[in-house]
Every structure is written in C-alpha cells, then in structure tokens.
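In the block that follows, a single chain appears as structure tokens, in the form predicted on its own.
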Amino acid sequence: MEKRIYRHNEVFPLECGGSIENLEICYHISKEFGSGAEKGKKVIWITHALTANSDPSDWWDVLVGEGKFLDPRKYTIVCANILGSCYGSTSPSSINPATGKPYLLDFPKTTVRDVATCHNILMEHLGIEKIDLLTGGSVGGFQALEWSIMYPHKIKNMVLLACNSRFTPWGSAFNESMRMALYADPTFASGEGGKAGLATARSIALISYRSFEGYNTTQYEQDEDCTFPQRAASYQRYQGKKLVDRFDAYSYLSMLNLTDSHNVGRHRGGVEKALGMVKARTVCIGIDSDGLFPVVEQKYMAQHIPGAKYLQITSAFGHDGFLLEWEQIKEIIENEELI
C-alpha cells in the first residue's frame, strides 16, 4: 500500500465549534489506485483504532497485505489516519496558523463525527462512489458506524468489531484516569513532551484491553517461590515505553477526548433512532472476553440496526482479540459473503 497526503483547501469546521485551516489527511491506498487499473475492483475501507496508523498492513498484517486475505492488488483498500493522530493527519504537533507554533494543548477538541466527515471528504476527493466493505475495530468501529449513519447510501457492507454505539461511563473512567496520568507529568502541561505521563496512561489502557485469563497465561511467574512478582510489572513498563517511542502525548490526549465524544444518538433523537438510519448490511462482532466493550453492546447494535447480525469470536486476550483473532474474523467475512 502507498502513503499519500490529501490537503484540503477549505476551512474545516468542527462539530464543537471552531475550525481547522490547512487540513491534511494522511492515508494509505492500494499502490495502483489512480492508474486506471483499479476500475471494477471492490473497495474496502478500513478505519483504524486509537493509536494505530493509516497502514493496516502494519498493524493488521495477518489480514492485510500482498498475498493475504485482504490483498491490495485484488481490492482497492483505503485507510485514513484519524484527525488529531500523530501519524500524518493534522494534529497537535501541526503548526497553528494563529501562532506559528505547534498546537500542542491548544489543538481543538474533535469528535468522531469530525473524523467521519474527513473520511467522506477524502472519499469524494478519490472519486469513490460506494464502499463495498467498511470495517473497523474499537475506535475504528466508532468511525465506521458514525460514517454509515451520516452517509448511509455510500456503504454496502459493514463489519463492526468490538465497539459500541455510545461510549460508556466505564470507558470514560479509564479515559479520565489516563488524562490524570498525562497531567500528573509536569512536562506535559509545559509542552515539553509528557513522556512519563504517556507511559503511565498506556499501562492503564492495556489493563482495559486485556483480560484476567490473558495476563495469567502470559505473565505468570515461573518461580513458584517468588516473593515479589515482577513479570507483569515489567510487561507494563515495557508497553509504556513502547508507546512513548512511537506516539505523541498530545495526540494521545486528543484521541481520548475523541473517544469520549462517541454517541451516535446525539441530536438524532437517541441511539436507537440513529442505529435505525444504517442502510449497510451489517455484522456486529463481539469478543467473549472483552471487558472494555462487552458483547452485550454489540448485541444491542445488531438488535437495532435494520437486518444486522451478531456473531461472536473467542479469545483469551480480551478487547485486543479484534487484532489477534484474525482467522475467526476472516472466516466470518467469508461465510457472510461480505466481499
């Protein structure tokens, strides 16, 4: 897949007020797109999760890539980086035209609807009229669902993985704990990086992404006589550093705020009415061990999206199962003939 940048030449208004000038959307697309060779190929649009990037062959490499199930040579595959992320789209590290300096904490709050609007702008720029399969997990599912409500006739089939229709107090509690971690680092508010806060926030997040069984399987101490177990603690520190090495604390704050905004029923008469607006043939996939987005949430969406189906996959790894249980996901897409 090929990385490209779309530069929007109009002021981009935000749902919460304010606007962004010089909007840039970073995206990856099948290399041959634009050569004419893409004509007649089905379009698969993938929406990415919280700290991922626009290259699904990087973070979903078991499913996406040459010779894989979702082959960019066989299909036109598109994935756009979330507004506010640090992987190429306009973000807190971008230059604020009002000051000539990076936005950092002055970056405006954005919503899932803003991101869906960005996707649609890019879709129109690319000249794509219909998406044959729209799919995303977690925050990617938020984007896909919102987009399918805003522009229902543009989406033919949709797979929603491990997500919900309105962010819960349970999820917001994790988000606030992570924001507290960011601001507890004095270098965050001062604009000097916030790396320690970001590492702590990631450690908090990881607990919500995994499961009791997953941790006890992979992080159990081998020494039965150990007095102070360190394996799980070391793993948390490792994962914190790993994110610090590849992500930005100010973008992380933007992603947390974006996640909190997720509510498809806002100004639409409620969630059930909004879900009823979806026209895409939809499959909602739940993960049996997901503690962040329990299966009751995907069942609820399937119940209220017209003609939708609920299917469940099994994983020992909680919410992260949407990234790891690729064989089960592949089987569902094949069996349901979604592409």
Second form
Protein chains: 2
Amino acid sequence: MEKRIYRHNEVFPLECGGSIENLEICYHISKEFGSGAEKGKKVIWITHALTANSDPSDWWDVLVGEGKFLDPRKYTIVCANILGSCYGSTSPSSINPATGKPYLLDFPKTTVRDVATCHNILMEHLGIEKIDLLTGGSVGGFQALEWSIMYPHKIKNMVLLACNSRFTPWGSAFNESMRMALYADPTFASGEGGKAGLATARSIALISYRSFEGYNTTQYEQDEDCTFPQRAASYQRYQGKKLVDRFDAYSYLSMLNLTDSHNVGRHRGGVEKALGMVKARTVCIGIDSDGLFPVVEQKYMAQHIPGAKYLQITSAFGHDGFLLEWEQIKEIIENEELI
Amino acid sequence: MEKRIYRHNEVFPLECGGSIENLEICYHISKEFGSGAEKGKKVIWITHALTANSDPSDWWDVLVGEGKFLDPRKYTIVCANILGSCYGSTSPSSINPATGKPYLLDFPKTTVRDVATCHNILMEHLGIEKIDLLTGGSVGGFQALEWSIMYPHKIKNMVLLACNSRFTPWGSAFNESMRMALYADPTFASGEGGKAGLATARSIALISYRSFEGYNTTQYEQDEDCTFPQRAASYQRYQGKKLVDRFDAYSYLSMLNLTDSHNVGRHRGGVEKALGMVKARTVCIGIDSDGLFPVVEQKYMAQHIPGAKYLQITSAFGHDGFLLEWEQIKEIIENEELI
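Having seen the form predicted on its own, the form predicted together with another copy of the chain:
Entire complex below, previous chain first.
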C-alpha cells in the first residue's frame, strides 16, 4: 500500500453548513495503481474506524497486506482517511484560510455523509467506476452504508461489520461523556492540547469497545489479597496515554461529532426507506458480545437492506471483535464469495 | 426516620493503614428508637449505595417510609452514611486533626470492611443484638455481605441486590475512567472543587447503571431529521450537574476507592471460603439487564453462600433497576418471608 494525497480544487460544501476550502484527502492504495497494472483487477475499498488511519495493512494487518487474504497486489485496495481525522486529510490541525491558524475548535462540524462524499470524489478522481467489495467496521461501516445509499449503483458487494444504520442514544451517552472529559481539561478549550481529557475519553471509549467477560479474562488482578487492585486501572491509563501519543484531541472531538451525525434515514423519509435504497449485495456481521452495537442492530439492517444477509461471529472482546476476529470475517468473505 | 450522629471516642484504625481520630457516623433511625417503644420490634438495617445517604425514605421512598412496605413505625429501621461519603459521616471535607484543615485528597483510603466495622460499632452503640433483615443494593450490597461475613451470627436474613462478592476488572475500568475524569479537571488536585471532573464521572457512571435498551427507550431523539441529536447528550450533562449540586468530588474519589477494595475473599483464603462463612438466610437478587453486575455474579454468590437462593427481577433499566423495580423486590421480601 502506498500513501497518497488528493488535493481537491473546488470548495467542498458541508451537509450542515459551512465548507472546506482546501480539501485534502489522504489515502492508501495498491502501490502499482496508476501504472496500468491495475487493469482488470477487482477493487476493494475499506473504510476505517474512529481513530484508525488510511493504511489497513497497519490496523487490519492480519487481513490486509502482501501475502495476506486481501493482497494489494492481487486487488486494487483503497482506504481514505476520514475528513477531520489527524492522519493526513483536512482536519482541525489544518490551517483555517480565514485566520491563517489551525482550525482547532473552529473546525466545522462534518457528517458521515460528508465523508462518504469525500470517498466518492476520490473514487472519481481515481477513475474507479465500480467497487467490487466495500467494507468497514464500526464508524467504517457507517461510511460504507451511507455511501451505498448515496451511490447505490457503484457498489457491488458490501460487508458491514459491527455497526448500525443510526447512531443510538446509548452511543451518544458515551460520546457526551467523552466530550465532557475533553472539556473538563481546560487545556482543550484554550487550544493547548487537551491531553488529560483525551486520555480520559479513550479510557471511556475502551469500555464501550470491550465486554464484562473480556475485562475479567484479561485484567484480573494477580494478587488475590490486594486491597486496591491496580491492573485494570493501569490498563486504562496505558491505553489513554497510547492514544494521546498518536491522536489529536481536536480531531477526536470531530470524530465524536461525526458519529453522532450518523442517521441514514435523515431527510430520506426514515431509516427503513434509506436501507431499501441499497443495491449492493450486503452481508451484515454482528459480534455476539458487542455492547456498543448489539447484534439487534445488524439484524435490523439485514432485514431492511434488499437481499441482505445477517451473519454472526463470536468473540469475548465485544465491539473490538471486528479487529480481532479476523479469521471468522475472512471465512465469511470467502464462503459468501464476496470478492 | 430521624437523623442522628454517633461520635466514637476511640481512634478508629483502618484496614489498610492509618486511622480516623474523631469518627462520626451519621445515621437515620425510626423516630421512636430509644423511647422504649422499639422493644419487640424487628430490626431492618439498610445499607446505601455509592452516592446515596442515610435516609432510605429519601432514595428508596417507594419502599421505605410511614405507610410504606417498610414502615419505620412498625420496624426499627436503621441506615448509616458510609464513612467517606459527604452526607454527615467523617469524610474528606471533615477537619484533619493533623492540619486543622479539611482532609480533601489527604483523606485515608477506606475499604468496605472499614465501613462494615463502622456499622457494627453503631449497632453495638444502639444496643441492637440481632438484625432481622439486612439489605442493600450495589455498594450497599457490598457492605451487607462483608458485615455478614465479619459477624455472621448477628444477621438473620439478608437480601443482596445487584452486587457481587468481589469488584471486577470491568467495574475498575469504569472507576479508573472516572478517576481520570476527576484529575483531568485541575481544580480537583488543587483542592478547588473539581466540579467539571465530577460531572464527567457521573456521566460515565450513569452509562454503567443503565442499558442499551433503557437509553434507547427514554432518550430517543424526537426530531428524526436532526443532524446532531442532543437529547441523550443533554441528559448526561443534566445528570452530571445534578450530582455536582449535591455531592463532593473528594468524597466521590473516596467512594470509588472503596468499591475497588471490595473483595470478601481477601485474607480469608478466597471468595468461596468467605461466602461459606455467611450464616444469614440469604436471597441474592439479580437484574436481567444489569451490565455492571451481571446476573452471573449474584448466581455465583447464591451458589456459595450456604442455603442461599437466587432470584431474578426484570428491568429495562440495567443496574438502576435496584432503585426502580421496587415492586418486584417487595414481592420477593414478602414471598420469601424475609421480614
């Protein structure tokens, strides 16, 4: 996979008002793409989750990479960094042309539809006419689903993993707790970084990604007689720090707002009508222990997307199963002949 | 119920080192207690949860109060405020005799055993020899269970609601997220209040008390076409503010540490051995949607407490069901002839 940047030379209008002037979309693509060697190869487009980047051979390395199941030499594989994320696309740390300084908290609110529009612009720029397999988990699934509704004839097969068709109040309660954490740290509002708030937000998010069983399996205190167990607590702090070292608090806020915007039914007469517009052959995959997007959500999508199928995978690790249970996902893509 | 204060005139040593010099225990008790009218009446002792107080006719008003199922005129009803809480017992806002100033972050770490010891001291002070029914939910259940192991012959019947015998890594992950939120707000460490952190902590806690279904039932956005739904988010902020208006951030930290200390097996050869020491006739009640203390936890206690029974109640509201599903709880206490 090779990292490239697409620079859009038109103003990019946003769904809920405002616009981005110098839109840049950072993406990864099969190295040889553009050399002519890509001709006749099937196209796989992967959409990434909340804090991931455009290189699926980094965060989905078990599935994607040379010699792996999804080999970028065999297929044209594309993944674009979400607008607002800090991994190369236009984001809160980009220069706001109105002030000559980074946007930070002035970065406009973006929606999943805006991100799907970005993907589509990039697809047109690349001259790709049809995607053979579009897939994403969690927020990646939001983008895939939205895109498949906006441009139904462009997607042949689609795998939606551990996601839903409209973000829930349950999800928003997590998001708001994270926003409160960001703002509890005064260095966030002052533009000085918001690191303590970001670490806290990550700790909260982690709970939503895991499960009772998963924590109890991996974080049990070794010392049975310990008065104040520290293992699970230090794990939370460690994961918080890890995100702070690689992610930006202002981009994190942008990602939270993005997920809150997810509602395929908006201005389309409701979710069921919108799901009815999908033309792709779709498989919705649920994870039995997912507490953030319980399986009832993927079953619902499969019920309302014409011809869609619901399949379930097993994991002790909750929502994060979409990153960990790659063998079960691979099996489904193979068995269902999705690529 | 009448509020009273017990002032202990001995130094109170703590399980994990340190001591409290001027221990005060704030408690509520049937008004007539001490007049002689209490003679022959059965004793009901109620232990309260994380941020509640010693007046169950306040927070469990559906069950406790004059004319209610648990009538303080019919029974001697007692409830004591947890050591470290901000509702009248010695706490971080009490004066530290070593400095002449409020303890705040210097308040020593206390354990569930320390709190059970306080209850026992109060019981002796009141001249109560046997408790006919000891009951508590959540952290209230921790205290009841611990007490019934420390003084097994003093408790006749016990109802443990939505709790467990050892705090889990899952629970500690929530606790640590809340501690991180407290410290993300610099006014916490500086002793100036920590209100933004406390509000965030409450928002996090609330998620653990509720359920996917509960949120989706009560916090669904009215406007189907809304781009950035606000209902669930404003509910989180509202609940955060509500706690800030009635609770203290330093006491909150003390309560978090307290719950982390919960392990009836500590220095007793393990949880199962400890549970085997209970003499009270015990009913463990689980709530089908409780995500913080899933029913597997109460089933486990019932399995290891001699002669105990497991019973389940139904709620869409998760852990908070122990406060809301009072009719089902009342029915169990009646049917099982626990009082």
